[in-house]
Structures are given as structure tokens and as C-alpha cells.
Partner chain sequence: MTNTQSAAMKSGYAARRKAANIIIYVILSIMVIIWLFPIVWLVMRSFSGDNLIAPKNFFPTEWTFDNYINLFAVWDSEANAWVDPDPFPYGKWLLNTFIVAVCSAVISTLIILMISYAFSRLRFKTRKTFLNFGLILGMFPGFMSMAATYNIMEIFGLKQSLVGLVIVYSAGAGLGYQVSKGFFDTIPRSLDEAAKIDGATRNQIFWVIILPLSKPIIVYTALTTFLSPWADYIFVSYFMKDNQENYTVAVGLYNMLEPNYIANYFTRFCAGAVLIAVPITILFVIMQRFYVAGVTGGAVKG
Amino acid sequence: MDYLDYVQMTTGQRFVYKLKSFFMGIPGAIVKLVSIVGHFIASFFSMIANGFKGYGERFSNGDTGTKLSYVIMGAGNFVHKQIGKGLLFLAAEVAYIVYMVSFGFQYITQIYSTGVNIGGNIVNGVIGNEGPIYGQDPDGLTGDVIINSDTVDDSNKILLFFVMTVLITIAFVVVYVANTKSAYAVQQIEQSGKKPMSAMEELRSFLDERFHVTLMAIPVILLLIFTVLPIIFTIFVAFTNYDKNHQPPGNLYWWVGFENFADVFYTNKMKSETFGKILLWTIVWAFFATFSNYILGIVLALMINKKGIKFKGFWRTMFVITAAVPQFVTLLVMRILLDDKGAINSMLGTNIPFLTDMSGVWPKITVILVNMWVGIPYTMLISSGLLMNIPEDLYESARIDGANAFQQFTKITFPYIFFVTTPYLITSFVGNINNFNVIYFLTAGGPNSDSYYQAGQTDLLVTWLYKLTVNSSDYNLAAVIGLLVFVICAAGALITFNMSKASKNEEEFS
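May I have the structure for this one chain, in the form predicted in complex with its partner chain?
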């Protein structure tokens, strides 16, 4: 379809077209994601290759000091009388060597110990500290298990310290390369007859040319330790058998390759069926939750902002109040109200199983309705601002041409809002895929069913992930689900990006 066809469509057709292209865009977006990741990896390696080239060039062109700094960090700076900087580089090298020898290196070796194990366990005379053989469960072996806190290997710690050591090593390599660059730079400055920067000047540059280093150092280090490290650890866990039967300390877990992914997709009947059902419901939920909130929120905003409606501020504030109360409070109150013997049923004198209907129909409807209660004020709040931004002259010229209120809505208001909020719509679709609060506080994923693995009829992927982590300690499965959610969100983000770029080109409202 080209641009001309698109312009000739009515609003409704455009809406359907956009919807269709959104869902049809998903496979394409996934392919694109893969290609972007591929491109990312390729550029990463070419960066490394370029780095090596520069690394070699600097070495062949370097003087003695520079060459020496390839082995003893900071040597180049010492030769050119940058004592402070040289000392820092030397200290970094010494610290790294001490860390690796005394602590880090053992975890690098243990991660591959006996080729496939994450660690060894002391079991009395049966397996020895070699650890279990690949694919063999230590629980199945006879003998006394001695758990000695001094000698026992903790798979968790081994994996965690392994990731940590890798991150530290990467950081060290960065410092090391910076050291060779710094040595070569100072050599070149001296050769060209200028005076190299003094320590004071270097320090001062961290408040000016290199101010970004000062600003970002602490936040990035914190992110690395408390966000990146746990995420990498969890990604690794997706490839192990770290479940409720393999809980360290005392038990080991080890690499199982893609077994968990295979389980979720087809090998394990129960898990794969649960995954299929939950994925389907997650998408159905996200669709209804997003569009019901979106459309009714805009309608509400239109009603409040209609000309001639008085007390606009009052109406808006009433709805904003419900959005402002912390979600866990309102949702817990809703749960209490909608209980089988709750206030709604007792006031109406009915007996509706809002949240407990075993067939799952009532709970599914209820969570979508309650989500409307939670979400419509937000959409109202956001689209109110947008409504005020619609150029008034558009309406004026429409009125002169004889358009009635309904036509004005379908030809001006709705296209405008839809145009401006398309990215928001997709963000909130992704947000609803991740909507933990509404489901967990209302039904906790229930009603539970035997045909689900550790989940209930209204569970979303994220609440299933949470339950797998907290209730059943199936960390490996939880990690797999987390990765899959990540892929879905990344695809959604890419579609948003593409569409907002595309909509800018259309210039419908320029």
C-alpha cells in the first residue's frame, strides 16, 4: 500500500489498517530485533578489531616508556613525569592481579569445572568434590551428604562471582587500553615539543572536557553492580537447572543448555501448555485493557472538555483523585469489595463469583473492568492536555463547511488524538503485558487450576514469573519467562519507534 491509498481511507479504515499493520509488524519487528542484535554484535567485534589495530600501532610506534607500559601499566606516564597518573595505573594493575589471584580466578575455572558443572560438592565418598556428572542428579546417588559450610560449593556464589569477575576483567581491560593510549599520547606530546598536562590540569579536565566521566562514574558503577550483574546472572540461570530441587547451599545446579526453553515450548507438556495459555491470555488482556482504557478515557476527556460543561476542574479532580491513590490500596479495596461474600454482593444481595469463578470467565471480565476503573482517569488526564492542543481553526473551518459535532469528532478530534497518541498506545500495550499490580492484587492470578503449572487462569507472564520466583523457587523457568517477556517488550518498542518515525513522515497534521 502506498501513501495515496492511505490518504484516501476513512478514519475507521485507517484505524483498522494501523491495527492490522501493528500485529502484522510483530514478526517483522522480531526479525528486525535479531538483525539489530546481530548488527550490534558485529559492530562490537569490529570495534574490538579496530581496538587491536590501534593497540598494535601504538606499540610499534611507541618509545621505550610506551612499550614498557604494555606490561607495567603507567610506565609510560612515569617516563614522562606524570607520576600521579602512572601511580594510579600501576595501582589498578596491582589491584586487579591481587583480586584475580586471591579471589576471582578460582571462579573462572569453577564455572567450567569438569567441563559442565557449576561447582563441586563434598559428598561422603560417593562423588567426591568433583561434583555431579553432567545430567546426573546428585539426589539419586547414595551416600551421606556432608554439608560443611567451609568446603561446600555454593553454585549461586560461583555463578555470581564468575559474572562479577568477568565484569571486573572488562573494566580492567578498558583501563589497560586507556593506559596504553595515555602513554602514547604523552609520548607524542613530548615529541612535538609541547609540555604534557600536569596532574592539576588533568584533575581540572574532569570538571570540564571530561565532566561526563565525573557525572556518570558513580551511577554507572551502581547500575553495573545492582542491575546489570543481577540481569546477567539471571540470564545465565535460564540455562541451568536451578529449580526447587537444586537449591544451594547444600545442593548444586548445573548447566543444562536450552533444556528450559525446550520445556517451555514443547518438551514438558504441562509447562508448555501453561505457557501457551498464559501467553494467549496475556495478549488478550493487553489488547482489551489497552483499548478499553484508551477509547473510554478519550470519551471521558471529551465530555469533560466539551464547551458549555461547567466545573471542568471539579470533574477532572474527582477522577484524578482515584488515579492518585496508591494502586495497591485501591486494588486491595476492590478485592475486598468484590469478594464472594464481599460488600458488593452483600449490598446487591447477589452471589456473583467475581474473582473466584472456576471457569475463569467472571475473573477475566472483572480484572478488565477493574483495570478500566484504574486506567481511564490516567488516559483522561493525558488526552485532556492533548485536546487543548488541537488548533481551534481546524474546528472553525470545519464548522464553516457545515460539519456537525459527530463529523468534527470523527474527522478532526479522533484522527488528531490517534495521531499524537499512537506511541503512547503501544507503550501502554507493552505496559499492560507487564501489568503486575492489577492481576496480582485482585486475583493473585487465580482461580488456580490443576492444569496449570504453578499458575492460575488470570495469570499474566509477569505474575507467573513472580510466582515461579517467590512461591515455587523455579528460578530457571522464571528466568526463561523473563527473557521471553523481554523479547516481546523489545519488539513492541521497535514497532513504536518505527511507527512514530513513519507517522512523522506522513505529515497528516502539519
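Residue numbers count along the first chain shown, from 1. For clarity, a rigid core is taken as the largest C-alpha set superposing within 1.5 Å between two forms. Computed from a predicted model, the values in this text were never measured in an experiment. Compared with the form predicted on its own:
Core-superposed comparison between these two forms: CA of residue 401 displaced by 2 Å or more. Relative to the superposed core, residue 51 undergoes a Cα shift smaller than 2 Å between these two forms.
Annotation: Cα of residue 258 displaced by less than 2 Å between these two forms, core superposition.
Alt. form predicted on its own, vs. the form predicted in complex with its partner chain above:
This part shows the chain on its own.
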């Protein structure tokens, strides 16, 4: 379609055309995303290949000190009189060897079996360095058996320390490669007739030209410990049978491959149907929760910022108060008001099951409406700031051309706000997919249904995940759900953003 045909369309036709173009563009966006992921993977392996190439070139072109540093870390620095730096590399190598020999290697070897199962859940006893652990007889005999706690393996401990050992090994490899690069670099400096940096000069550089390394060191370490380590642990758990029947150390869990994923998608009928229903409701909820807040927030901002409206600051303050009150307090109060015998039903003289309708219709409508109450003020604040930045000349030109208020909104106001707030809109959608508070504090995922596996009619994927871990100890299934939520959110956000004008035309607004 050419531009002339497009401008001759009515507003409704343009909306249908854009909607059709959006959905028709999804396959292309998916292909683009796959291409980006493939390019990233190819770049990663290319980087690894170049790393091996450089590793070999440094060895072949290196002097005695550089070659020796491939075995004894820091040797190249010692040879070229960088004693302090050499000691640091040598200390890292010694520390890693001691760690692996005394602690890490045993968890590498045990990861295949995730421990020796003692045969059942703990019946009674004390878990610790002292005192026995009582477990079921591993041979199936009646009565309890006393097992020395020092001989009991713990699947969680094995898996956690295995992941930690892998991360430490990766960090050591990075330091090891840096050691070879440092040895070769100092060799080249001396061969060029220059003097290598002293230890004090190296330290001062971390407060000057390499200050960014100093600033990022602690955040990266904390990120690895508190984010990367749990994520990798969760990924591994998704491939085990870690549930209420396999609780270490009394009864260990083991690897089951893709069995949990198969249960979620087709093998286990109740689990797969529950996942399908909750996924559909999660998408519906996220759509209405996002766009109702977005559209009505913009409308509210337009009403308040309209010329002739008095006490604009007062009206903004009144709506912002709902955002100032802690969200969980508002939700708990609304839960009390909307109870079957709450204030709203009493005042109306009705018995509307706002939160308890077994069909799930009323609770789903209710959570969407309550979310509008707590969410619209945020969009109103953002839109108010954007409305003040739209050049008045655009509106004057539109009025001269005969555009009415609705046309000015559809041609100027909304396109401008949408262009600027597209990233916010995407993050809001992803945030609503994981909106734990509104669902949990209002309905707790209820009303419960026998056709759902450990879930209720209004549960989102994230609240179902919470119930699986806290209520039923189905950690393996919860890990699968967590991974699927991540894939859905990440893929959806990347595809949508790459299709938007905010991504394609970052430097302009049209």
C-alpha cells in the first residue's frame, strides 16, 4: 500500500490496517529474533575460537617466562620483575588448586548421581554435625535405622556447590588467560625498550584510567552470587524430580531429563490443562491490566491538563495519593470491602461474589478493575509530563488545517505519547505478567478448583509458581514454570520492541 492510499483511509480503517500489519509482522520479528540469537551464538563461538588462536600464538611467540606462565601462573611477571602482579596470579592458582582438591572436586564427581539415597524421608532425629539421623530402612525392613549424619549426601548441597565450583572455575580460567596475556604484554614492552609498570603504578591505574574496573568489580561479584548462581541452580532443578516426595537429605532427588517439561505440555493431563488455562488467563490479564491503565491514564492526564481546568495541582495530588499509599495496604482494604459480606455488598444490599464466584468471572473482572485503581495514577503522571513537552505549534497548525479535538489527539497527542512510552508500555506488560501483589492480596489466586493442579481460577503463572514452592514443595515444576515465564517475557518484549517505532526510529518522532 502506498502513502496516498493510506492517508485516504478512515481512522477505523487505519486502526485495522495497523493491527493487521502488527500481527503479520510477528513471524518476521520472530525470524529476526532467532537471527539475533543465532548471531550471538556464532559470535560467542567465534570469540572462543579467537581466544584459542591467541592462546596458541602467545605461547609460540613467547619467551621462557611467558611459556612458563602457562604452567606456573605469574612466572612471566616474575621474570620481568613485576613481583606484586606475579604474586597475585600465583596466589590465585594456589587457591584454586587447594579449593578443588579439598572441596570442589568431590561435588563435580557427585553431580551425576546427586548423592547416595538413604531410602526415604526423615522420621525423627537431628540434622547436624553431631547426633544421628533416623531414616527409613533402605532395605525395606520395618523400623527405623540410625544413619551417621556425616555419611548422608544432600542433593541440594551437591547441586549448589557444583554450580558454585563451575562459576569459580570459569573465573579461574578468565584469570589464567589474563595471566598469559599479562606475561606476553610485559615481554613485548621490554622488547620495545620501554619499562613495565610497577606494582604501585598498576594500583594507581585502577583509580584512574581503569577506574571503571574498580567500580564494577563488587557489583559483578554480587551479581554472580545473588543472581546468576540461583538462576543456574533453578535451571538444573527443572531437570530433576525435586518435589515433596524427594526431600533431601532423607530422600534425595535425581535427574529426570525433560520429564517435567513433558508433564507441563502433554504427559500429565491435569498439569498441562492447568498450565494452559493459567497461561491464557495470564495473557488476558496482562493485556487488560496494561492497556486499561495506559489508555485511561492518558485520558485522565488530558482531562486534567485541558485548558480551562482549575486546580490542576489539586486534582493531580488527589490521584497521586492512591500511588502514595503502599499497594498491599490498598489491596487488603479492597479485599475486605469486596468480601461477600463486606461493606460494598452491604451498602448495595446485594450478595455479589466479587472474589468467590466459582466460575471465576467476577473475581477476574474484579482484579482488573482494582488494578486500574492502583495503576492509572502512574500513567497519568508520566503522560502529564509528556503533554507539557508537545510543541504548541503542532496544535496551532492542526487547528488552522481544520482538525478537531479528536483528530488532534489521534494525529499528534497519542502518537507522540505512544512513541515515547513504548518501552514503558512493554515493561508494564511484562510486569503485569509477573504481577504478584494484585492477585495474591486480593484473591490469593482463588477461587480454588478441583480441575486445577495446586492453583485457582485467578492464579497467574507467578502466583502458581509461588504455591508450587510454598504449599506443595513441587520445586521441579516451579522451576519449569519459572523458565517458561522467563522465555515468554523475554521473547515477547524483544519482539514487540523491535517492531516498534521507538526501536526503528530512535532519533526521530513522526
